[in-house]
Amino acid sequence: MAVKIQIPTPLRPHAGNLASVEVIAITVGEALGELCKLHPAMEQRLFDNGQLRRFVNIFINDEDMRYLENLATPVKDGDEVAIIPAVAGG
């Protein structure tokens, strides 16, 4: 299944300065894994010891994956996966 992954501006230098990447995957975790294979520098930005970093939010077609099946959430052809880094401040 062709899935489009939206890359946020702060992470684009680690993904060849691309705004999005299309990968073939059947789950969100597999899609992110394919992204990391294409752009290895993304892995350390997204994962820590194989676990998605706490401050990285992933949305599938505007739905937070934490309220679905997390990295096991199925994706289908044409879905969009957005990587949204958490923002904090005061």
Contents of the next structure:
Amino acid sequence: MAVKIQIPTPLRPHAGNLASVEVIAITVGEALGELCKLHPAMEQRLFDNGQLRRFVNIFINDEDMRYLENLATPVKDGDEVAIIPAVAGG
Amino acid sequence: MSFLSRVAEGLGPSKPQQPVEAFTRNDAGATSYPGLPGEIRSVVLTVCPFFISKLKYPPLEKTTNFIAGYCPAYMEERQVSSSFVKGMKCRLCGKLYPVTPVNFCQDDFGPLEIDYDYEGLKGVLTKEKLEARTFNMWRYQELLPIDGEPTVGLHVGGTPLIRADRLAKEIGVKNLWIKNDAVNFPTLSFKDRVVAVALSKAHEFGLKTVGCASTGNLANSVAANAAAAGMQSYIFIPSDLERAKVMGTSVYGANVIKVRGTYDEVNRLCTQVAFKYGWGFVNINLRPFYAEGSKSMGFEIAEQLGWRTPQHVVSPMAGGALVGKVSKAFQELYKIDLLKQEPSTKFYGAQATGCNPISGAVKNGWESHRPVRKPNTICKSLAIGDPADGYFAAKLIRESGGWAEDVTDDEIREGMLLLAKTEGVFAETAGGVTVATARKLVEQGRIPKNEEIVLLITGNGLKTQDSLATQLGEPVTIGTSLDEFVATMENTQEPVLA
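Can you swap the form predicted alone for the form predicted together with the partner chain?
Starting with the chain above, the whole complex follows.
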């Protein structure tokens, strides 16, 4: 499935200065894994020992993946995955 | 090669003024001082001598793209910190950053926090100096992250600390105080403190447009303070907010956007808007500065108690930052020798049962909160299901020896009425949460009955009147004759005072 991953502006230098990266995947976790293969500098920023970092939120078509199936959430063609820093609000 | 000149400027009457040597920096980053990106050629840096000694902060050019992408307006023209601020530090990995409108670490997404030169402040910020200043939040200016004099919210803070003996009797304690930010200026909530700092900092950064994601009180404050400062504001709120809070935002001419979604969804949208437009969102890219404003509540409490800290503080929790910042305030006063005894205050968090991610974490022994997808409570100002500081708030509460609780909507209403009828303080629903939680914690034996307690009242009841509509009923209506009044008195067990 072709999925578009939106890169938060401050992290674009670590993703070839791209606003979004298109990958082929069947789950959110796979999509992020593909992103990290294409842009290895993203790996350490998103993951810590294989776990998504505490202050990283992932949204699939504006829905928080924690309310779906986390990294196992299936994705379909045309889905948009957004990486959003959790340190906001309040 | 770009050369930067540094000019020693007046740092205000309370700050040291010492000559500093001019220095240059080359593009190879010969120094690790937080400098400016190479492409900016003419900028005045205003620097305090303490800041100069702290050469461990990375050069700004290393984070240029990071910052420019987030907040392009900032890159056009601004100063570098001249206060006792050393820089910003990631709360997770400790990575150091120069002062910029960025809220998270580019390595691990951890929150950035302001780092001060406490050694430099010792003996500089004295009780005598503080007490000679006007009683508002800016009397603690050296411990707030702005460079020069504040430009927004000049009259914020200085709210009463009320001895609450009648309420104390009702909840069964002996020594109770209320820090009453329900009368904060200009918009009747503690949010005026954080907004005053955030917008003063936005002004220093050269940001002309500001905004926020809000559950109401912040919306009021950003709109009002931005109006007074001549800034354009964009206020994003959940579409189900109380009418008074919506009107209390629109009246200031703000661009108000109601979003069909929860606060957390509004917040996510605002983060994306901040990335796209580069505005100064007070609780997103300006959040490290914004959150520091809450410390002033703690500074004032300690000073009002005679330069000491209470044994217990009960705080409402939404995003979870307030409780941590009051604690930080106490610790900072001790670090700079304004408190004789090291603070050992126990902190207690108060939430609504309909949205209790942090109290849930504390009570269940979870390391961090588990988000509440659809908050359901009359206390909309605390209805944040995924609090940014949830992890830190739960950690602080546990480590301080405190606890957290949550209360039902009925208990919230009872708390509001109890506070109003015993102390004459009409607090919003969050105040009801705090009072009801305090009472519950006393009943549970979590808070000792004979020790000193401060309740943080953070917003005004005039904004959430609908929550009490069914409790109060209509006043008796009579004609203009004395006979009618006498008849009413005879039919009423207690005098009716509308």
